[in-house]
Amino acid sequence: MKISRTFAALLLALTLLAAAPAAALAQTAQPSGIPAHPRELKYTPLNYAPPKRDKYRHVLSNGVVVYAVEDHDLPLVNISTLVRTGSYLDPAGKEGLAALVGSQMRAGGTQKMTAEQFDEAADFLAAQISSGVSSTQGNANLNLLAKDVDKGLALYFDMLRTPAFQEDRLKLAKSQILQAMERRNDNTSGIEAREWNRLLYGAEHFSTKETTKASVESITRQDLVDFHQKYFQPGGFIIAASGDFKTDELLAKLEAAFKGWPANKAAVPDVPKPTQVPVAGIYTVNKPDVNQGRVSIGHTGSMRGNPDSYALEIMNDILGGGGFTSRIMSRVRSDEGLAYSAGSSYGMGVYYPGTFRASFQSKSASTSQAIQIVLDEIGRIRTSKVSDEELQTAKNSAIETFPRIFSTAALVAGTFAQDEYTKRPADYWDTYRQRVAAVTADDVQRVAQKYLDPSKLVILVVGNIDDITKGNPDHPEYSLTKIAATGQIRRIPLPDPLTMTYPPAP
C-alpha cells in the first residue's frame, strides 16, 4: 500500500508531537503574562477605607438610635431591632423565660391578630419575621419586599409592642422544651459545651444556670407579658436597617411606628461577673457509647478592650485559630491524621473575660496523644518566636479579608449596631488594620507567654474514658496518666437531664 508524501508527514508530525515533554508543551501554550505558578501571583495593594459610623447613625425623637444603611440593588428590606436585655435577668427558679419570652413573642400572636392570623398576615406578605433572646442581647427581625414596607412595619412593630403570649403557642413551646431536655446528656457535642461552662464560669453564675423542668413548668404567661413589659420597650432599642429604602422616609416611618409608645430610660442591670476560679487539672466526662473523645483545653482570657488584643488575635491565630495554616491544626490533623478538625480560640469577653480554648475530637485510642500535641504547640508558641512567613500569614489574613466586615448594607448597619450595644469606639475599625499591620513576632511571644499559662490549663475529656485511659498499645508514651500533672483525674458525673442534679462523682 503506497502512502503519500502528506500524509507520511502528518504521521511523524503527530509522532513528534506525541513524544514532546509535557512541560515543554506546556510552555509552548502558556499565554504571555500568566505565571507558571500560583506563588509567582502579583496583586495591587488593598486599598480600602471602612465606612465611617456617624455616616448611618440617626437619632429619633425618643432617643431610639438608627442605623440606616441604604442598598438599591434588589428591592428588599431588613430590620433588626436589638433590646438591651438577656437571660441573665432570670429571676431564680425561672430560667428559661427570657428565652421564652423571646421566641413566644413571634410564635404567640398579638393582641390585635391571633397567632394563626399573624402567621397568615406574614406568609402573605412573604415576610420574614423573627425574635428571640440570647444571653445578653434580644432581637426582632424583619426582612421583606420593599413595595410591603408599610404593612410589615404595622405587623413587626405590633409583634414588639403587644404580643399576646398566647396560650396554646407558650403550652406547646414549653412541652417542645421539656423533650429536648430528656435529650441532654445524648450528644457529646452538649455536653461538652455545658460542662465547659461550668468548669471555667461555675455552677452559679448566670451562664451556667440550666433550665429544669421545675422552672420552665413554672413560667406562666403572665412571667412573659411581665418580662417584656419591662424590658422590650423603645429605651433599649438600637435598630439596623438596610435595603431598597430613602433614609429620610425610612426614619419618618420609624417615627411614626413608635408614636405614644413612652421610652422607659430606668438602666437594664449590667451583666454579672463570674466569680470562680477555674481549678487546673483533668476532667472526664464517661460516655461509653461513643468511639471518639471530645476534648476542650484552656483558661480564662481577656476582655475586649485590652491594648494586646491584637497581638493576641495574631497569636491565636497562628497556634490554632488560621485553619489549614495554623500550627495545631497542621499537627494533629495534617501531620499526624488524629482529627478531622482541631484549632483554638482567645475569647475577649465583652462583659466578663472570655476563654482561651483549644478544641478537637480525636478517635479514643488516640486522645491523650492529640492533646499532648496540642500542649506541646501551647508551649512552643511561648518558648520561641514564630516565623516571618507564620506571622504574615496570620496579618495578612485579618487585613485582606477586612473588608468582608463591611461587605452588603446589611452588614454595615448591623455591625456599627452591635458596637453601639456594646459600646465599641466609634474608630476602631479606622485603626485596625493598622494596630494588626504593627504586630511583631517579640509581640506574639510577649502575649503567648502573658496570656498562655499551662499551669493553669484546664483539660476536659468526653467520651469513652475507659477506652480513652488504655490509649494506643503501639504509643504506650501517651496518657492521660501521665498528663495529669499530679497523677489525678477527676470525673463528672452525667447530671439528671431534667433536675440537673449531679450524682456524687465516682
Given for the second form:
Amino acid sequence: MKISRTFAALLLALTLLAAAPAAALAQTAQPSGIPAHPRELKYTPLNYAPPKRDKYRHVLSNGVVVYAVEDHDLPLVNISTLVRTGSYLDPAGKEGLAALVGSQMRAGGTQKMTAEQFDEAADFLAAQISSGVSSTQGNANLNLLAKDVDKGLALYFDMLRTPAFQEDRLKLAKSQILQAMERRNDNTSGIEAREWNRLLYGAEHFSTKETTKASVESITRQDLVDFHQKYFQPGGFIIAASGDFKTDELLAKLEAAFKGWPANKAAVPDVPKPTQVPVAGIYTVNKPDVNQGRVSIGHTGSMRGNPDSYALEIMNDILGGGGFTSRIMSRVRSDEGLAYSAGSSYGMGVYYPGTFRASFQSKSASTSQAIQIVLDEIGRIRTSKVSDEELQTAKNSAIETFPRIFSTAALVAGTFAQDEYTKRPADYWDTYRQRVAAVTADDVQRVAQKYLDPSKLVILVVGNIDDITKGNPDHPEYSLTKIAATGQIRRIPLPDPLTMTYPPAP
Amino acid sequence: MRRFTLALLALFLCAAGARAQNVPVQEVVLDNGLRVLMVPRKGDPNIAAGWITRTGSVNERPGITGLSHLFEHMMFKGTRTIGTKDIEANLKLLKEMDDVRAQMRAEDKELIRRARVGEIDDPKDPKNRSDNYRQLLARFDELTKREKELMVKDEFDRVYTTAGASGMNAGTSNDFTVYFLNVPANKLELWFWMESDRLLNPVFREFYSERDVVHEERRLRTDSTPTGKFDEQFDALFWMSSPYGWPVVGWPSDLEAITREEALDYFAVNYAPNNLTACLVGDFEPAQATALAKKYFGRLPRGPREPEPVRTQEMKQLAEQRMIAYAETSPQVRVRYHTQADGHPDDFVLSVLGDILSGRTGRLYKSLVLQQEVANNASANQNGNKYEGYFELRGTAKPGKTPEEVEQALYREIEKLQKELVPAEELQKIKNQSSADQFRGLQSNFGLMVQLLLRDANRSWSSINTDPARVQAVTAEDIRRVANKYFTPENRTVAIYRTKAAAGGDAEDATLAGLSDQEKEQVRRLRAALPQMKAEQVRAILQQVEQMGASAPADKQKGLQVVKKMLEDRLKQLEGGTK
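Got the form predicted alone; could you also share the form predicted in complex with its partner chain?
Below: every chain and molecule of the assembly, starting with the one above.
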C-alpha cells in the first residue's frame, strides 16, 4: 500500500482557517507575536488556475498530437511518446511478447547501428533513452541536454521506427526473465499481488496472464518485428515534450523526423474487460519462513467517469487513503502498533473496473486482530456519518494540493498527453475542485453504502498460516476462523513458477 | 524511515553537481547556530521545506541502537500544544507510564537472566511472567487507555494535511535524520510554526506502541524479505569496529528496552539548533523567510554542548572475510572493500571508477554479461558515508554458473584497472554523464532541497557547486592508483548467496508426505543444493540413486522416488526441457 495519497486538489478561495472548526481557544498570542495554536495563523489567499490543455496542444501534419511545454530554467529537454498498444495484445501462448518488444526496442540496436554502437552513442551524449510496453500502453522516452537535441532525436527516432531486435540481446533478455521467473514464489509481496489479481479478475483475464517458461521460449525475433510493425505506428502516437526549446522549432524538428513514415491508422482492439465475478471469502497462501502476514481485503471497484468518483475519493481518503489522518492507519498503526503501513485505495479503472483494496502487514500473531479492525472500519463508514473534521481534512487536502498535479513543465505535458490517451473529458481539471468542494457527509455515507459491500469482501492472507491461525493467546477473540462467516478458509497452493500450473488445493 | 525507503535519498545524493551550474543558495546562520538555506524559484505555488539533524545510527552505542530511527517516529506524536486536550494531565500520565515501564523492565531483566542460565526457555513467553508482571501489564493497559482519552489523535498530521501540505515524511540513515514536506506557497509560516514547536516542545506520546510499529517495520524490511536478514549480517561482518556495523532500525533487544528517558537525553544534544540545517526551495521571498526563521527557530536554545563527531573509527582489515548464505534468491555475489569517506579526494575517483564498471556500456555488463556470459547482471559503486566509505561490486550468476565464477570474473576486471589506464574516451563518457546528471538533479524543488540538506549534514551545502569540478579533474592515472590501493584481497569481504528453494505452499509439503523426518531433511538439503549443480553432477547423482533404488528395502523406495524426480526435473531444466 502506497502512502502517497491519490492526487488531490485545492480550493483557492477557501483558506484553511475559515474552514476549521471554531476554536475554543481565545487569541493567545505570546509576547513574541507567535500564536498559541496554528489555527490562529492568517494566510493570504492563493490564486491558482490550472493550465489550459489547448494552449499546449499541437497536431503535426501526419495527425500526431504533441503537447509542448517550454521551461528554460535548466538546459534539458524531455520527450515522451505514448503508443496505443499493451500486453493485452499478447497472442495466447506468447505471453511476455509486448514487454519484450518494449525492452528490446531500446536494447537491441537499430537498422543503422548495432546495439553496442547505439548504447555507446547514447551514453557518450549522456542521453537517457528508454522504451517499454505496460499492460495498456507503450512508451518511449528521451531526456538530454538541450544542446544535443538534434543528435538525440536522431537516435530516438531510429529506435522508435527501425529497431533491429538483435538476436543476442533477445537471448540475454530471455535468460534474465527466466531466471527471475524461478524466484516467483520467494517474496510474499509478489505472491500477494499475483493472487490478489487472480482472485479479483480471474485467471482468464489478460491482466493475470503470467508469462511461463514455454511462452517466453516460444517468442522469436520475428514475433518482435511483427508486433512492432503492427502497433508502433505514428497513427497511435501522442507526444509530450517539455524543457528548454522553442515550441515552433521543436515542432519543425518532429515534422522532419516523421518525414516518410506514413501514419497508419489501423484500429487497435479494445482492452478486454474481465468476466469473472470474485468469490467472497478468506483465502490463504502459506509461506512458513516469514514472521509477518500480508493481507489484502476488498472487492471490485469502479470506473472513471462515474459521477460519484469525487465522493468516492473523499470516502476512501477518510477510510484509508489519507495516510496518517485516515481511519485504518490511525487504528491499525498508531492505536494498536499492529502494522507499519496500512491503508486503502478505491480503484477507478480506465478500461474496466479497478479494485477496492485495503491492505497491511502485521506479525503473524496479530494478523487476525488487524483484519478485524479493518472490517470494523469498512462497516463503520457505511453505518455512521463521518465527522465534519474528517470531511474538511480530506476535502481541503484534495483542493489545496491540486496545483501539485501541474507543478513542473514535464507534469503539464505528461498529464495532458495521458488525458488524451485515456480520453478524459477536457474540462476535468477545470471543475475538479468545485466538485470536490461540493461533497457532503451524506454523500460520503451514501457512496460508502453503495460502493462498499461487506458481503462481497475477498480476504487474502499470505504468510505463516499456522502461526497466523494460532493468533495471539492473550486475544483468543480474534481468529481467522471466526472471521470466515461460514468457517471456510480456502488455501491457495503455490504454482510451479515456470509453468504456472497450480497443484490441486489440499 | 517513517514512510519511505532511503534508496530515494541515495539517488538524490548521487545526482549532484553541474559543470557550469551554480546553485544560488542564500545562507543565514541564526544566533543559536541553526543554519537556513534558501533557494527561491518562481513557478509552482509551492515550497519544498525540510530540515536535517546530523544524527543517525552512527551516533548511537550498544544498548540504544535504533534510537535515532525510533526518535524520528516520535517526532510526529505532537507537542505541548498539538495532540492533547490537557497537557498537564497528559504529562503527569506519561510520568506514571514511565514508572510502570521501569518496573516492567526490572522484571524483564530477571526473565532474561533466568533464560541465560537455562531456568526458562523463552523470556517472552507470557507463562513465565510473575504475578507482579501481570499486574503491571494490566496497569499499563489502563494508563494507555487514559492516554488515548487525553489525546487529540494524529493532530500533527491533520493540521498539515488540512492545510494542503503533501509528501510529509522523514528518513533516518546511518549519518542523519531528515524531515520534509511540500507546503502551499501561502503556508510558509505554518511550516515554521509546526517545525519549531516540535523542536521546542515535543511530547513523545504512544512511545511504546510506536516501538511495536518499528518492530513491524523491521519485519517488513528485514525479516520477511528474501535477503534482508543476510544483508544485515553482511554489514555487521564487514564493519569491525565502526558503528556502521549495526542496522539503522536497531537490534531487536535494544529496541525492546529503549526508554523514553533515553530518548529525551538523546534529543537534548542531537536536536539542538547548532546541530541542524533547514532548507527552503520554491515560491517564497527570502527576506520574509529570514524574518520567520528568526522569529520561530530563533526560540530554540543552543544545546548544552557541541555535538561530538563519531569517535570510533574502523580498524584496518587484515584478512579476507567471507560469508555463505542460503537464501530464496538467485545465486549472486557481493564483494566489498574498505575505501574512503564522502569528500575525500579518492571518493571522487572511486565514484568515477564505479561508473566505468556499471551501466549498459559499463565494463561489467560488456564483459561478464555479454562476452563471457557468466552473469545476468553486474554493477559496482563507491559509497562514501560521512565517516567511512566502501566500494562494492556485485553480480548475479547466469543459470549454470556459480557465484564464485562471477566473483573471479569481477576480480579480472579489477586487475585490468590495476594494470591498464582507462582510455580517454571512456573516461570522457563518464564525465559527460556527470555533467548532465547535475542538471537532472536540479529539476525538482523537492529533490534539490533534500540534496542541499544531505550535503550540509555531511560536509557543506556548497559541495553542490564545487564537487562537479572534482569529478571532471579525475584522471586515468588516478583510477589506476586507487584500484591498486584499495582492491586488495585482505581488504575485502565477500558474500556468496546460494539459492535455497522457495519454501512454502501446501503443494510442496505434499511431496514430502510419508517420508521420515530424516528423509525430509535430506530432500530439503538436496533441493537447496540443486540450483548450483551442473548437469553432469546431477546426472552422476541420479545414476547413484537409480543403483540404490534397485537394492533398497521397500520402506526407502518412496524417498528415493522423490529424490529421483527432483533430479530428473532439474536435469530437464538444465538441458533445455523440450526434447
